[in-house]
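Taking the form predicted on its own, here's one chain by itself in structure tokens.
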Amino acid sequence: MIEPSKKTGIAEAHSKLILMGEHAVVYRKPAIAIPFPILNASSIIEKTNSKIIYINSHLYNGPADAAPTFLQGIVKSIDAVLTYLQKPKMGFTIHIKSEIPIGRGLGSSAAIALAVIKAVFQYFQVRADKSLLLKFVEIAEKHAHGNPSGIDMEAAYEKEPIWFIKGEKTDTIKIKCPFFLVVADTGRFGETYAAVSSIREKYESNRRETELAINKIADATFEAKMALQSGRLPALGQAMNEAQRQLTNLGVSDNHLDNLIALARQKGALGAKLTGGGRGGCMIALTDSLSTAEGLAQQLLAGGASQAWAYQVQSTD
């Protein structure tokens, strides 16, 4: 346990999930994301008299400035805001802990700059609205991605499911009623920039036909939105499974997950599919009530998932 000295920031932000629309989102398609608050990362900045920043977490302990690459992005960010802010470089050493698996699709590095982001800006105590938190984790985004989407900064920082297409305003999705998720970990890093690249090489190669999956992929997403607002649990279950199919059309599935996926639906899952960039990484499923999700997540431990957790969606309608 981190004891805080008497000047600290202190903050947090949870991980995600992408319900619907990954990969599709890509090309302007929409995408429907979701708050996963079972996995958080968590940062606290410390007054020191040392005359450089440093970084504490479980991956590194050191000077900022010698981090590692993966750290990078963080420490770039951490460096806009304290020239934003007319704020010397040195003097405080950031905490950084995070529950969030990395690379499997679930939003760590955009919850880990979030927090720290926001913790720097509560050391000074000064108030940052969304816009420009967002200003400050895009930078580690981009350090981390290449060319995010945005999508994962979004969802990490509200707290209700997201509506979110590229380039456009992310709108807040109203849900009717609770619905229930399983999220498994293949246990393996999700190849998400090759995954993207194949797609990217799919579209140049054969436009037609790689136009026609991410077309039914966004068709699902519209469908399982209206299903969220209606609450028809089923209804959200065909359009997770119509979006595997073309997920798996478009070569970005894999054995491991399609066994977690075959073995959920076996198990009575209302639909089920990938979350994120696939080839690795994690699925979901849908149930109708928590105890299904519980039972279903103890078989996909059995079933060769590295973790499992039940989780419900609460109704925001």
Ligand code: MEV
Given for the second form:
Amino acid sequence: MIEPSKKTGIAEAHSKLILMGEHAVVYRKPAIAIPFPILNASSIIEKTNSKIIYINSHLYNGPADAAPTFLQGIVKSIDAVLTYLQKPKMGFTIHIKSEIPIGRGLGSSAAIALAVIKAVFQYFQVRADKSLLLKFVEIAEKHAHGNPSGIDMEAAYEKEPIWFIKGEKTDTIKIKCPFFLVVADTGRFGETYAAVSSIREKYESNRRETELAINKIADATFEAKMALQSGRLPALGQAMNEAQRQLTNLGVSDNHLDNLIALARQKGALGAKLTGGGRGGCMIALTDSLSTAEGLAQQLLAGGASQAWAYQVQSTD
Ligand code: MEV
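Mind giving me the form predicted together with (R)-mevalonate, seeing as the form predicted on its own was just shown?
Below is the entire complex, every chain and molecule, led by the chain shown above.
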């Protein structure tokens, strides 16, 4: 354990869930993301006398320059921060800890990048607002995902549910009454990059049908927003089911996700769908009480999920 001292930066960021609108968001349709504060990433920057920067994490331990591909985006963004701050690229170790499983649509790369970048600014005692922090997180996100919509890093930063449209200012959504989600992990790496590319190919080769599915996801996302604002959970569940139907039409669900989603509905979930990129990764199911969500989490574990979490979502005030 490192003792925090004056020359130490410490920061944390949470994982996220896309409640509605994944994939359609790439085509400038709205999406709703919510913080998932059950799983977090944190970073500590520790001063050293070394002539290089070290990374110390469960993923990799060694010089930043020699980091494996999946960490190179973060290394690039740290490099950009140091150039911006006009600081030498040496003399500290970046400790990273993360509980967020990688490649499951939970925004692990954005949360890790945000925690590290916040910690670097803190270490140099420079205040950074949201747009400055996210400018550097975006470097890591582009490296990890090609051309992401930006929803993951917005959701990693915000503490409230968000209404996100690519290229527009993010709004928060006030939820009228709490709702309960089960998040279940297939245990398999989701192929976000491949899933996004496959929809792009469909879009080029069969534009009419692909656009129809994307528009239906957008309509369901608007329905979901109204349901959240008016506290109509069955309507939210129906919107989630419709989004899942269209994501299946777009080819980004898979058997394991479909089985968990079917099981959740059969056991009384108000709605269920994949979350994030799909083709592996996680699914979410909606319930109207925490005890139902906890029971459902157990049933999904028994039905083949590798991990499952039940939690309550609400606005903070
Ligand atoms: C990934 O968390 C969400 C996608 O919509 C991709 C993106 O928005 O960049 C699948």
